[in-house]
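Here we start with a single chain on its own, the form predicted alone, put down as structure tokens.
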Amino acid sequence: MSATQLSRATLPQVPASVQKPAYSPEASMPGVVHLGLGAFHRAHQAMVFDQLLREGDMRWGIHGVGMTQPGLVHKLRAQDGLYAVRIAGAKGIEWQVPGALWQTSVLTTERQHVLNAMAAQSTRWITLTVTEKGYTSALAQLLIDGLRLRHAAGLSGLTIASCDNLQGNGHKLKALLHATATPADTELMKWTDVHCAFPCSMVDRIVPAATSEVADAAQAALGLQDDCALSTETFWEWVIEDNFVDPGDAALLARCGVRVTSQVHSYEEAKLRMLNGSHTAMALIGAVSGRAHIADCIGAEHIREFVHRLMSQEVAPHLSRTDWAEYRDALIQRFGNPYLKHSVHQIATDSSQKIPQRWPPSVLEQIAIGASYEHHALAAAVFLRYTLGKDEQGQAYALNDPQADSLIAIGSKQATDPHGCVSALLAREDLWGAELVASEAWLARVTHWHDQVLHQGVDATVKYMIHQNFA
């Protein structure tokens, strides 16, 4: 017999041991518009504006968007828009069910009654973590759209939080909104820079793809059937800027753990370069060698010592935060939480978008100081391996990359023309940007380091660099 479903109606059901909700939902009166759905907003900053309805403060309820999945939002309707999350950490395991989704829409069938809630009186913020390659123009026009709506009906402007993986997130966005706009729109856009606000954020969570079995662990925990459970760490950060159309939002937000600040900037290069470029690094060697998590990547002594070795040589001299050795640290051992089972090729997904913003601006840094970026320079190699899409034991993979047409072209010569492969994937100006791609010396290293994968092997060449312990 199935067990009962979670929802708002079996919600007393939940073991008080499981943090859970206690208000009740302003269905009609969201707060916030988020727009993609996903995992990771749901551990995230829908666990934040959960903080904040459980403190009384009833204008943070979300309107959740799903971009192009329909059947999460389906099973999250099925539930009143509740699942469980379960934080796993070196001190044990707890479980919460946040109960900040009070509506849903998707975007591909539903666009009106998107655009009708980023309209509504009673909403504040628009939320977005719809991943790097997002940023479109379909994106920006729904926006325009939306404010568009508010602007007729003499509503006020919004805070409009990117928090996606892009440096200057909040300027790119309003930039995009501009360069998508029409002369028809002149007026709306001199009201959205008076009335709206776009603040830069950096957001930092590790949330793996929902699986089997933190469903399995869910029911065990709540009693009931949860279709929508997740899993995560203890650590998460949300760092802000100070620019908010309402300015009591800032201090809110800080009592619940966000940091708000006007130097966004410092730990947005320092995740995307540490955390991500690491992840990305790592992603790819465990894709090539046959892992499936990214603990059992860092578990393996030579991969973590070179992943500590890219970001204390390459990556921590060109930051300007601080405490780069313990953010270090803290992310070598979250990548070994056996609890995340974060998986290599869910990272490794449209690392086209990714490697732009998470590689190459360490690498220039390093050449402008003379420095080696021997660690990049393998990291490069592995991508053009990766590219092949088939393990090291013949395991085929597909690439999940919206270039994954000319990569794979680019790869399929790799046996029989390595360093025109090379040659051609580092000639990409959107991967690498002009100034790497003419660099004659970046070349050699990745054509050196590729040569030793394809005879040697991903873990071989690793175990070989940490060796020579290049410098």
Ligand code: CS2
The other form holds:
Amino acid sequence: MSATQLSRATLPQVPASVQKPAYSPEASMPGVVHLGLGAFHRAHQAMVFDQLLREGDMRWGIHGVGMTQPGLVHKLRAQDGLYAVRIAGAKGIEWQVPGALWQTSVLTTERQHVLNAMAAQSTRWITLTVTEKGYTSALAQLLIDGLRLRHAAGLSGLTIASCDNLQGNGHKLKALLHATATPADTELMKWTDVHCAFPCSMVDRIVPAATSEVADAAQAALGLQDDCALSTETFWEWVIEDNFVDPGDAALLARCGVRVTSQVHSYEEAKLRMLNGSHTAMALIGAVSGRAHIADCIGAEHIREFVHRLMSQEVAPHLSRTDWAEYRDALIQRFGNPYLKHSVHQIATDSSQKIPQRWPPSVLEQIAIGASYEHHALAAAVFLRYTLGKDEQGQAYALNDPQADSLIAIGSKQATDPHGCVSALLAREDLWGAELVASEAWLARVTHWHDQVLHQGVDATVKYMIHQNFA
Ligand code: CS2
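Requested next: the structure of the form predicted together with D-mannonic acid (CS2) (the form predicted alone having been shown above).
So here's everything in the complex, that chain up top.
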């Protein structure tokens, strides 16, 4: 029997042990349009904005736009934008219901609603988590069309904050708008340059995709059915460039724990190479060896040691973030959080779009100082093994990647022509960049590790590497 569903009407039934919004959106309009209403946004920024709303600043309600997931938007609408978040850390778990999601749209069927939201007088910010592959001319056109309406209505400009895992994300987004604009948009782009701000930002919180286990736990905690419940960790970080249309936003965000700085670059760099770089390596190792979750990978001593060395020996020497040792140790703790159930296949999704930001910069910097990059070479070899589409127990899995077809075509001949496969994969400039594609030494080391992986399996290869003690 299905229980009563979470909604504004049933919110009073939620027990007092669960933090819930005392404010209601009735008299206010959203101030933020968010593109990409996935799990991450709902358990990260939406909770920062919820804090501002709880303090009585009603300008931070969200109009959330589902880019590709109409099903999720419909479920959220059925719950008036409410959902529970389980927050798990060393001190135990707590539940919270953020109330910042006030309106929703589905981009594919409600594009005009999205444009109207961007051009609403109350709107002050646009935030984006559209994933690495979302930075297309279609995205830029959407923003240009929204800004055109705003400009024509004589309204103020917007702070447009990209929050995706891309180095210099604000600059990239602004450049994409300029590259997509036509001569007819010249006036509009001049206005955009003067009146809009594109801060770079680094966002961090591990938020696995929703599962039925979390929905069941939410029902037990809330006494209500919640089809949109999420699970996350206590840790969160948001570092944003001090570049806002309304300069007053800096102090407001800082009060909520957001780091507002001119130095976003060093945080982005450390996060992409340490956290995300290790994530991708572990996800591929886990997928090939048949482990389900990141916690299972970090729980295996040899994989934990591999990740520790990858970060310490090959990533850290080039970071401008000086507290990297604490950062690394905290990451290893976070990866082991038993509540997160972070699927390796979720992280392996879109690896072709993620690897370029996560691995090559460290490899190139190691090459430049004549240092070793064996851990990255092994990770690249495991990526090739991953493209076979089945794990070492023979269990098949799907490659969810815009480049899946071309990767499968490259990887399918691994048994008969392994060296040809490594050469074909490493010739891909879209993955590695021109400089690494030209490196014979990199090719030789990836070939070496790929041979090991095929002959001994991933676990034995990682153990062998640890034993060899490359430094
Ligand atoms: C992960 C990230 O799926 C992935 O590619 O590496 O989503 C990661 O969990 C977040 O960036 C953590 O902030």
